[in-house]
Amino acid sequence: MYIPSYYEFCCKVKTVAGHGTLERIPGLLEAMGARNPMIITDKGVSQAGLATIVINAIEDKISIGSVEDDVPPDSDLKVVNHIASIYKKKACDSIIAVGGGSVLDTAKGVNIVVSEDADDLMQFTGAGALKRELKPLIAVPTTAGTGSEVTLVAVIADHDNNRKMLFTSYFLLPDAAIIDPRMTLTLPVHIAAPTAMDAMTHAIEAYICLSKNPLSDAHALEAIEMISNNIMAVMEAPDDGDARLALGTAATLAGIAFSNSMVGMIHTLGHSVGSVCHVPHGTCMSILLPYGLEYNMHKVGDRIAELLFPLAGAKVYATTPRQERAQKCVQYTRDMNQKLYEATNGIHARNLKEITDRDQNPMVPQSKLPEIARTALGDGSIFYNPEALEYDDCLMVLTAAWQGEKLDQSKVRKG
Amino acid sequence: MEHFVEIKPGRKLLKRIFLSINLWFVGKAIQAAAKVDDEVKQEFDALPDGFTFSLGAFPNGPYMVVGKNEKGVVKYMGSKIDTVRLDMKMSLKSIECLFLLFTFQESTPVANSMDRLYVDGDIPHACSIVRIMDIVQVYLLPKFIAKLAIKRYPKWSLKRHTWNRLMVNLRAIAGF
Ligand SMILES: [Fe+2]
């Protein structure tokens, strides 16, 4: 057990998880003095009928001020300011965010603007710009992956100036997270697989990276075990509500873990593949996970070895010799990707060259790897990774992940 | 906020002086390394002209300010943060955190990652500055201490380890 000489841990999000928990929303809002919530969601979520499920569950107990489903796949500054103006016009007093990462980010951005009674989010950039509680915000995640329902950041893109702004404050934490399996029951398996692996990566990186602490560790270990035990159940029976609930709960656990200990190079490289080639985040995570473990093996092999227990269970852990556990853990994540590949009829990519868009065109040409490596050097998560990463290191890992070959651990530069 | 009696005011003043001297020297060394070391030069070249940043302890300092002027020349700009326009502020959460950092009681990467560093500015720029600081630390510190301060001690050429090191230290002391 590693106990740092100093650490902070904060999770003040009330979590309401279980079957039929959407119906609790009016009561929760009422307790916070809110009567006229705005629902923020996106087109995909509303077309899947999820917004309707939420509305049906609450409308006889509370009036809904407005339903906004205009959130783009990538949160946008103008959209935030626009939704904030509608919020004010319709005299809303709280927000229910129904969706994945970008909906949550947008809702957090809107909440800053309306709570501070401003009209432009840009007034609140920079550390310490937020000084008081915001309006009530309830998060209803629909993906079981991002963990945004328990994180204190909001990433908003300013597309006009081609940059991403990061807002970080404990005030951005939602007041409550509702984990209701009805929200993920219809999520197709080829999306459920990578999003669950995103959550898995949050937990694993939280456990092996530099900012780990005993409180985040506890959340991470439980999350890994729950995902490992339930991911194939969902693949085999997508309508298994209990397994969906387990994945949703695990994503929240993993979110609590990584927002209190941060993530490392798997996210560093994954963010960059995502921003250069527009690959969905979870897909990048699944592919890069084994490589992030291999690259850091010489620094944190003991921590990786410990992960074999929640990942593979007591029996495998006990029958694997101590010095082989870390490598076995890497192999286990590769095997998981293989099983997910088979369960999704080959849609779940196992390496970067296998990723295709809807028209079956490859999304990550090998010629883009240098650009991805350069982009990675500007990602803040690089500092939380146990081993240093320079341009050549990023390129080496990306090349192996592109080919789908194991990382040659003897080539990893050591200090 | 006032602390309890364990910390005597005298010690706090000493800490302040110690840190001010350290920051002053690191600032000077960054200026020197920008002239002597190719990698540091490259990192600064990638930053916009006129880019100015500070490093110090929140909220009352001490601080150091380093900036790149319109011609791309990197200069140590003193210890005052309120008289210059800053593009980026990097601050340790308190003077105690900064002290831990400069006395190597904890490795820099661990300290950086333990919720102690506030960054106010563009993250990619902050990444450049941290890489520059890593290189400067290798120049200023003996290997066995530098190993605590950075994640991976670099394999440099003999010239970089000897001549460049000498030049960075001389220039920092002499201030040119
Ligand atoms: Fe993620």
Given for the second form:
Amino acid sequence: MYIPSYYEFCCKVKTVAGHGTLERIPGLLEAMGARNPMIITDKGVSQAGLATIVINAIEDKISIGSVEDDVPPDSDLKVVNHIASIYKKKACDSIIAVGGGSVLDTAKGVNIVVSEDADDLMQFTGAGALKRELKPLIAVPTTAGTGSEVTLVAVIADHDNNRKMLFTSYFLLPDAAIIDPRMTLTLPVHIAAPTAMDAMTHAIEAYICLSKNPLSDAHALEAIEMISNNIMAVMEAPDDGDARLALGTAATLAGIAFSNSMVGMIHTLGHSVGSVCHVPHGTCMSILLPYGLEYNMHKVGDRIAELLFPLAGAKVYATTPRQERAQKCVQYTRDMNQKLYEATNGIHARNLKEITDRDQNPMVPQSKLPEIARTALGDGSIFYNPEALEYDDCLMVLTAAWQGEKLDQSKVRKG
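What about the form predicted alone, after the form predicted in complex with its partner chain?
Excluded here are partners and other molecules; the one chain stands alone.
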């Protein structure tokens, strides 16, 4: 077992998980001294009736200062500043974030602005910019994937400059996370699939990358097993509340893991595909996962081999020769993507070439790969990957992922 000579681990988010946990929100707010929360969500969550479920669960016990559902699919700097101004006008004293990663990140950004009594989130870029506790924030995830409800990170897009800004601070950790399967029951399987694979990637990279530690490992391994055991159950029976709860719990576990150990090249490349081509993050993660494992095989093959146990189970692990376990783990992730492709009638993309928009137009033209590779070099997660990455390496991996071919190991950097 790998035990680093020094590591830090922190998760101070109170997690309330299970059936019927939304009704616990008023008590949590009361304990924080909050009485006039703002609900931040998006149009999709509102139209699906999920915001109404939250409101109905709490409105008879607490007043709601405002409900803002203008969060775009990709968090936006201008939206953060706008919602913050409404928060102040309505004299709100806390935030309930109901949504996926973009909503939770937006809520964290809003919380920075209102807690610092500022007008512009850009005043707080850079390490160490936040120096005190923020307003109470309760996170209610509606996708089982991002883990943002327990992470110290917020990613906010500056669309005017075509970049994504990373805010990192322990002060960004929500005060509480509510994991209630009612919030994901209506999530279509073609969205549930990539979000679950997003959580899977969080857990796997947390386990194989440079800042891993025994505590993050424990969370990562449990998350991987729960996702592997329940993802197809949700595909086959979308109304399975127990399986939905399991995926939600796994996403939270994975969030705790990678928030304490960081991620690597899968996120490095995935962030850049998302930034340049506006592809949903979970889709990028599911496609790039086997390529990240292949690229790092020569450095951390022993760790990858260990993942076969939670992924495929004790029998497969025991009957697979030791020297073949790492490669079988990679194949297992590819097979999982194939199963999800079939379960979603071809909507779940298996390679970058297959990603299309609503009008079936390709979202990642091959001509964009060089730009994506250059963008990746500026992503902070690149420093935690077991093997170094330069432009040619990024382009090589992206090209293989675009074509849907296995990585040519003779071309992998062996630093």
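We call the rigid core whatever largest set of C-alpha positions still superposes within 1.5 Å between the two forms. Every value quoted in this text rests on a predicted model; they were computed, and no experiment measured them. Residue numbers count along the first chain shown, from 1.
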| item | value |
| --- | --- |
| Core superposition between these two forms, C-alpha change of Glu116 at least 2 Å | yes |
